[in-house]
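Only one chain comes next, encoded as structure tokens, the form predicted alone.
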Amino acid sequence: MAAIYSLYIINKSGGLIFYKDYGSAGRMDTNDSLRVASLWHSMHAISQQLSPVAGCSGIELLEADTFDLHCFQSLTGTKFFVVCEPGTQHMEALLKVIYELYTDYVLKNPFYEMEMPIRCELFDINLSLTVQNERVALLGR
């Protein structure tokens, strides 16, 4: 079973950019993931105003029975959150490392146009990549 079940690419306006399913069950089609990805948003943001906590960037972990959902924003208000078995640790790391395919793959790309859909062939490739060695690395811990 894959410790690793989806990871979202959310733009600053709350619109799905890239969706990636890793889990063999309980597949969502593409308005399930859209829906996903708007109330993810929609928390988020919420998250922000309501924190006692001046400064709160909103919500970073949330830990259910079945699953944790770890959450990345960057600067720029594009967030990045991975689905995972319950209490998988190392993913604010893989968050970031997945960030960073983004802005070398992505955001370098001259055809890639800010806020829309990714299609880029590189930045799947090294994602697939980078998802695997991190499967591999938590079936040795």
Given for the second form:
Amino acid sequence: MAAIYSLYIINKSGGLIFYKDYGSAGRMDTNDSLRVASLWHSMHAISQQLSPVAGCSGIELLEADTFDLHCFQSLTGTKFFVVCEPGTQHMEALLKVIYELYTDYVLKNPFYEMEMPIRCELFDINLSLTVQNERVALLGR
Amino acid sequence: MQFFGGSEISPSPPAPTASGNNAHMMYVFNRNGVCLLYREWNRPLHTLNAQQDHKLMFGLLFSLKSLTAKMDPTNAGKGNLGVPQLPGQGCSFHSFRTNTYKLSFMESPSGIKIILVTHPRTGDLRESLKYIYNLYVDYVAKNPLYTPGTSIRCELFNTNLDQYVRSIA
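Next up, can you give the form predicted together with the partner chain of this protein, since the form predicted alone came first?
Okay, now the whole complex, with that chain kicking things off.
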């Protein structure tokens, strides 16, 4: 049983820079994940235009029939979103932790080029640890 | 009392109750993307003209539906992104939330889409949307003077809808 199905990170122009699958049926291929990521980027922008009140910063939670999608946008426009089981709690906190990992292990990596796909070993290791811990915590709750 | 043909679609006065009116606006689309009804209760911000706004809303729902159908993690045999789907086919969604509003969405088997935009803290509105769909069936679909596919101008529907939406906490 997987509480978290997948994680995406997209840069400020809608390009997918990181995608990790944690056991969803029918894993998406590279092309599909790129398409889905840029589609999410546009939907996020359109939802801001349709707001009835000023000051909207885009979709935070999308509740579908079989999954929940939690999205966090950093101040620089990088979007982190996680696909999880319906009703999973504490996903906002997890996204903030992932953002922290991103700033620590990706942005502070001197070999990382901004807006390019993330290939940092330390980020991968720490991310798996975090998600693993999150799963253990979810089972315990 | 005039039963049919009331054409006024002006915003209704604010709710007299102290709990306040939670709902911002509502859309009803048919399966071709024609906006049958647009009702507005509390919308301080208009970014586009009405027609463009309806088109953008329908486009957003259509694309979000193809996104959720493609993303569905419980189903391995999905088609390509954007493959045409009948109402009820594929994984759909029932709501999304931003920091300023919550949008609840329902699609009937005939492709009627009901969209209700409310305060972000509103709870699950799936049952309320079903009730609104029942109102639609009773006052619009059963109205002999209503031609399917044209905009809804039934006074009874509008009054009942206003009354019901005001009662949603």
